[in-house]
Amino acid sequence: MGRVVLGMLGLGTVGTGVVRLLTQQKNLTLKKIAVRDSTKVRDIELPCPITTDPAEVLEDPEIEIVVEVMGGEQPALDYIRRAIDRRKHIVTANKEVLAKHGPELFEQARKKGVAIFFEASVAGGVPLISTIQKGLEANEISSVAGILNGTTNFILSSMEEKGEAFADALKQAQTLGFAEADPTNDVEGFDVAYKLCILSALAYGRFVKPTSVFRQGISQITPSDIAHAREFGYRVKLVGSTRATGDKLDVRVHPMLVPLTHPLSNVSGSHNGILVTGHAVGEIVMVGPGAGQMPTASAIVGDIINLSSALQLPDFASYFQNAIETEWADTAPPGDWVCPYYLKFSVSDSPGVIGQIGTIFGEHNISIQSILQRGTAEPGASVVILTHAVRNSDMDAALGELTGKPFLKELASCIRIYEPPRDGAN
């Protein structure tokens, strides 16, 4: 393999890890890095000059591959567009840019005859993208589901292991560097939503708009939810999934009770765990570090090495260009979803309450699997119910009717329960 010249945009935590790994690659030459602040003290000996002018990277005719590790939507999007327009190949970890602008960027890359590599955009050091792209090409993918955010998994694991409240577990995650000062992107599910948009494009050939992804975060999960889940044989996880339902895609991220016997239940700390189901291979499970400097850098440099090796071949870019359509995918309405539920009510401690709940549920085709009632420190009682599989629209209707009853003080929790993938489930 001949010498391949690279340029890089960004030199933060991940970018520094990329530089460290690139110094071990003799055939890769990092020519220049564009940064926002050239006066910043950096804890690495740089192998090349830095500049505050991105044009020195984007316009350099010798640079064949542009590595984008800036993060954020802008100005990264504009820089990627400019690089592609100048027929430079792209390696990026930027899930937000790909999720919001994927159809446009992949179409532009096809027209210019270049490739976009993005292994690090989903699941960090876990080789999920390449597995779906190439390893499972013989399969029709029926679903991709799993734990796709290490920050939220760390928080939920800490809440269970230490009995901590959400706020305390979040503070620990921030102290250890797993969570940002503003954790909204992670804890409210935006990060996973972006990743699901990318996975949908790989598995089904169309991107889903991030705003079309059903999204619920974990900020309302309580220690009692986690304790009750364990009592019933489950563990609370933030699960993202995409699956085909006819000509539409069912794409969502929300907390779920996962059975203790299921592989996802045992994915702890900041790790990711993903299940891919194909018609030929069945279900495969991948677990590993989903974030962090070196796991992410490993995925980026792996992409660079693969891309660099292929540069020697004629018309190689077409081989790496994904068959992704320019139109956005339609998404299935949440009312059609079917799954069991975990519900926690705060009610008046009076005769007949459970009977009234049961009657309303029966009128809406909801079958109760388990029920638990306990007194509380305040006047009243706590009722915890696990249902059998129920249509989402029926559950919404039943909860709407319950809300108007005088005995109901609060619907404290409503969390779906994970079941193995099947048509219309979960």
Contents of the next structure:
Number of protein chains: 2
Amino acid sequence: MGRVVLGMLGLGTVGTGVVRLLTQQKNLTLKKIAVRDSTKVRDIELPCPITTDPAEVLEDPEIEIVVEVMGGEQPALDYIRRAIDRRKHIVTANKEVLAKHGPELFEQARKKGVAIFFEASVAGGVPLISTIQKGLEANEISSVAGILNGTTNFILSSMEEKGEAFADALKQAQTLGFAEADPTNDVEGFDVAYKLCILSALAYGRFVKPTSVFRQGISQITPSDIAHAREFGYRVKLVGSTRATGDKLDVRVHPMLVPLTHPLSNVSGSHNGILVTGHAVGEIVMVGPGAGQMPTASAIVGDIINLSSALQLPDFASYFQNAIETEWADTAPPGDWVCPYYLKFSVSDSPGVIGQIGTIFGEHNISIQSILQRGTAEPGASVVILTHAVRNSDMDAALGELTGKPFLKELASCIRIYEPPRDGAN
Amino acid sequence: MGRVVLGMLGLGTVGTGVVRLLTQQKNLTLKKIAVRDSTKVRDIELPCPITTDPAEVLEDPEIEIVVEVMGGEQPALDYIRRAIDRRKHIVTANKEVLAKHGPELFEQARKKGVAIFFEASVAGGVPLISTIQKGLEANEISSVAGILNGTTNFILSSMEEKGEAFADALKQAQTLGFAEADPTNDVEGFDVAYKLCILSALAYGRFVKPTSVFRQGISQITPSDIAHAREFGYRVKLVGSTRATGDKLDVRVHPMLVPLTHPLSNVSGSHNGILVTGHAVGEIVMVGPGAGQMPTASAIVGDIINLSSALQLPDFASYFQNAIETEWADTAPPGDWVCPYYLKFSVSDSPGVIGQIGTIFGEHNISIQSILQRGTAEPGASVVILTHAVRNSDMDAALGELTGKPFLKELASCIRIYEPPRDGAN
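Next block, the form predicted together with a further copy of the same chain, ref. the form predicted on its own:
Let us now look at the entire complex, which starts with that chain.
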């Protein structure tokens, strides 16, 4: 392949990793890097000039590929639009921009005859995007599900190992650099939601609006939930999934009890693990570092190399353009979901409590699979119930009815239990 | 993409799966299938004529891609050569042909300007090849290791679950269709050796001769080895690996004790599981169906689709041609390997036996990690020893010396223990 000239936007942790890997590539020349603060001391010998004026990258006619590693929605979105407009190919790790503006950007790229590569936007170093795009091309994908956020997986793993409370595990993750000062994006599931929007587009040809993704974080998970789950043969994980259900998509991120025998339950620490289900192949599992400087840089530079070696082919971009529709996908209403549940109640000591819960559950088509009652130090008891698969709307109705009962002190936990995908269920 | 015309060689289990998946692809036309026996009753409605004359596929100017699913070295090799000579692109699942003749075939393809796609040749439905070729492009790969044969993994899993002897587990695998009537190819590691030759070419740019791969099968593994391994926190797996050690490759397949905490030990039944180590990404694990009609067909049809959509680009083949050298790689001599060992001896009751073994081991730089001695029904005892990492040549010398001692009745087992890759070791 001939010499290819690149420009880069951003030079943070990931950008620095990209510069490191690029020095090992003889045919790639990084010409200029646009940064916000040119006075910042950087942990690397720069191979090219830096500038605070993005136009020096976006409007340089010699630059063929723009590598965007700034992160965040703006000004990254504007810069990407400008670069595409100038017919530059894009390599980006920006899940937020793609999730919120994917249809528009891919459409613009199609019109301008350029390609957008984004392997690093989901699952860091794990080449999940190329696996779905190319490796499983012959398959109708029915489900992509997994652990897509290393920070929350690290926190849940520490909580399990050390019996720590969420707040303590979070603090430790922040000290170790696995969580940000403001952890909302990770802990409340926004990061996973963005990734699911991108995965939906790849698997089903349509983007999902980030606001349409059902989203629940891990801050309510307690050490006792984790211990109970273990007792029943499960591990608590933050699972993101996008599934085809008829003409709608079921897209969500929330904590789940995953069976200890399931591959996702063995994904520990800051790793990501993803399960892709296709009609011909069955299930494929991929596990690896979902974040971090060099794994993410590995995905970005992989994209740069693949793109660069294709640049010699005339009109090659169409080969890499995804068949993604400009309309957003419809999502299935959560009330229709079906899955088993783990529930923990705090109840008073009055006789017949279990009977009353069982009766209300029965009236709402909820069948109990396991039950565990333990007396507590204060008067009263804690009751843990695992149900068989139940419709979400039935569970909501039953919990609503229970909440009014005098014997119920508190619904302490309500966590869904993972089941392998079934047609239109879970 | 425009309409692309295909021809196929072979119509066995995998070929039938390919025909099934192709019916879902509107732009691909299967024109003719060459078979050995045209009178055979087939479990599928044929979408095109079949012929017993391969020339009708190989020499049809309208056919752009030849799909080879015959298996075996000959006549598949000759047909592939003829197809490339006629400037047809190749999609093949044939690990034996690629392993034995890869350098020559890739060179011929380069000269003729065509591409060879072979995703199905390794790990069945798991898109391992495209992951190494494209997904991890920015990485220097240092190791590819894993469970690459579903038949032997199924047998070892059954032996563990049911405490069965090898012969019984093999018989059951044959009844269930997981093993062939002549199981040599799988059980003695030939199949894995072929796959390692291909993986070496992808990871390091040079093919390894199948005869240079160190190869040891699983027929000597006993239920007691499996039970002992479990007791010490390991599972017995047939592991294939190819590692870069200086300018030579360390390529081998043999049984190993894999720690229960390691992802490869959780790959059960007929699944494949592969661990790829790259300098930027760290470790990626992929798990999925390593064989079977539809998973293998999924890989083949994925190749066909990717190849077909590239056909519109002029001179596209160079993009897919691998930078593989025509010379064969040198392999590292097994004597230099370093790894821990599991050993099981049958010894007589004479006093000081353990002391004598320990002394001989000490003289050969072998340090003992764990030891377990149990009296047996007959006079004598069984001694199980786990060593720390040791040079293969030291172990050979020590075992040679022990064999001459009167107290040693039998060296019942000698299995290597898996350790994560280190520089130039294990």
